[in-house]
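A lone chain, given as structure tokens: the form predicted alone.
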Amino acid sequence: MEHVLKLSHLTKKYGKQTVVKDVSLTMEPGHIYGLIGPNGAGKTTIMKMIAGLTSPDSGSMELFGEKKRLDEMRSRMSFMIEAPFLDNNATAYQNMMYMRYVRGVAKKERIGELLEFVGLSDTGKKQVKDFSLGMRQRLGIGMALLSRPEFMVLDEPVNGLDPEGIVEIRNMLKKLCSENGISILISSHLLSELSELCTDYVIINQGSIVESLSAEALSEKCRSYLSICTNDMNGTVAALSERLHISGYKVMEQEELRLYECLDDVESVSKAISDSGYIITRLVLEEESLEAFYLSLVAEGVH
């Protein structure tokens, strides 16, 4: 199988409003992909076309290399698109028996084995209406292992929950997709809050996606480097070169070096750039965070 799901140019429309504007996607097994946007950019009626709650105007999908047996192929599949239905008054075993109802799920037994997996099994006859959030998410995951699913669609998982149901969430579904081979689009409007969760990002603002990218390269655009201008560049890199036995570095076109080295010594790099005779006019620490490397993106599509 070559990919989970593929999306080619999808359209959405709304009225007179475009909320997915042409947006083309591939999703490889056995990775975690990111959908990171701002509230409103369209990541929810992406999902929503996926999971077949509503159409795409234009554009076509295919699930598991199949086109035509989507439905079919939603079997293969579990979602929790906005928020996890369940019922207030009832325990955590309970909405779990009817969920296998509802997906002809046959052993009765799994219903213990996933509620041990989320940390739910000493509920006992408390009420979901008693949970917290973070219960209640997890619950919601649960249910939605109930039918062995190769591919899950989570819509904002992590939204509301302090740092230490966000690692909880985190660490769940990194289990499910190393142990278990579960593929995983999720979606979130901060970025920093999946960072150490996906193998793939895709950034979406205003209902197009303005970039993708895998988590190495987006480590490679966010890491920490020392800012360097001077009056002769290539003099320079040599100088580091030969004194500093320097490789990483980057020179960028605006005559700037970016030295991913020594950082944590910047008086020696002042020093051998000093002792060569050129004259230094910029040597600053800079750390480019996620966010702020994804905030630029969503101005850059601010129009």
Ligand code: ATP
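Here, rigid core means the biggest group of C-alpha atoms that superpose within 1.5 Å across both forms. Positions refer to the first chain, counted from 1. Since this is a predicted model, take the numbers as computed values, not measurements. Compared with the form predicted together with the ligand:
When the rigid core is held fixed, the Cα atom of residue 39 travels less than 2 angstroms between the two forms. Comparing the forms between the two forms on their rigid core, the Cα displacement of residue 230 reaches 2 Å or more. For residue 13, the Cα coordinates differ by under 2 angstroms between the two forms after the core has been superposed.
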Contents of the next structure:
Amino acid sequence: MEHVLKLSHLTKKYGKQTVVKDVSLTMEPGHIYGLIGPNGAGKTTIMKMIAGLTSPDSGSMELFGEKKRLDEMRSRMSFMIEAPFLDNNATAYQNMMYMRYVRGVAKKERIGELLEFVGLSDTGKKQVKDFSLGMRQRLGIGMALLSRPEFMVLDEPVNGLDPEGIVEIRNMLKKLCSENGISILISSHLLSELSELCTDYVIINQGSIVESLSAEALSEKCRSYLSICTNDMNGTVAALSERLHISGYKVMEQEELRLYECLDDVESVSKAISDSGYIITRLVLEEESLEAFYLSLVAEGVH
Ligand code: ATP
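Moving on from the form predicted alone, please list the structure of the form predicted together with the ligand.
Next comes the full complex, and the chain you just saw is listed first.
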């Protein structure tokens, strides 16, 4: 299947400042990519280049496998960059109607369906100026869905939302991806906000991609484990397998055993090892949280 998006060595300068540096990224269809980076990392600029709102200084872009007919391909996508474009003095329905005229799309009935989908069908005469931030973001997403896009680009849609609001949007986007096969590129300045949502994570700092990894690779990196070193690694593994029936472990190159089980029963682990006659030289619970991992990547000077 064709790639949804392919960025090759994209670079963008504002004056003397290079705000996007040699960014390459290929998006598979049906995936949700999280573009994560601190304020000023270049996330919005990348999204604006994808949307055609600004052009790169060098590098190239493909949308749905097309390098040349980008504008045509953009009709298969929709964007919510920076804040959703809403009329504050109108209702959710009126905003949807307006967008329907602007984009010349969709039957009227679709508005009702979409308001239902984004959880705003009961807002009646309430004007958008009285909406909470979460409601505004959901309306923005509903409006972006009017044209039945295959690919959505959403810039910080959960920024400033409370945990409940984040979960609502997360569930909505997951559904769009799993039930409608919509591919999504979503940005955030906090990795934790997008955890349990994305299939792929792209971490960006100071305009450059510092890490790209799948959700599985990320959870592997952020898994807690017992770090165990002894005077006999093979014997230790055999002893723990026999006595505690462990299966979730990895033996690292430096003769370190990483045990992903029994984390709350260190006593049994150490007893099983020493009762088998081995000497423990290290037994430490290592916990790498999502945020700690992210901060280690975007700390100043790391790029
Ligand atoms: P945020 O989370 O704060 O939105 P971001 O990762 O989206 O950050 P960008 O908005 O892409 O970052 O900005 C990247 C850099 O480019 C910043 O240093 C910003 O000041 C600069 N920048 C963005 N737009 C312009 C512009 N139109 N003219 C000059 N500099 C700009």
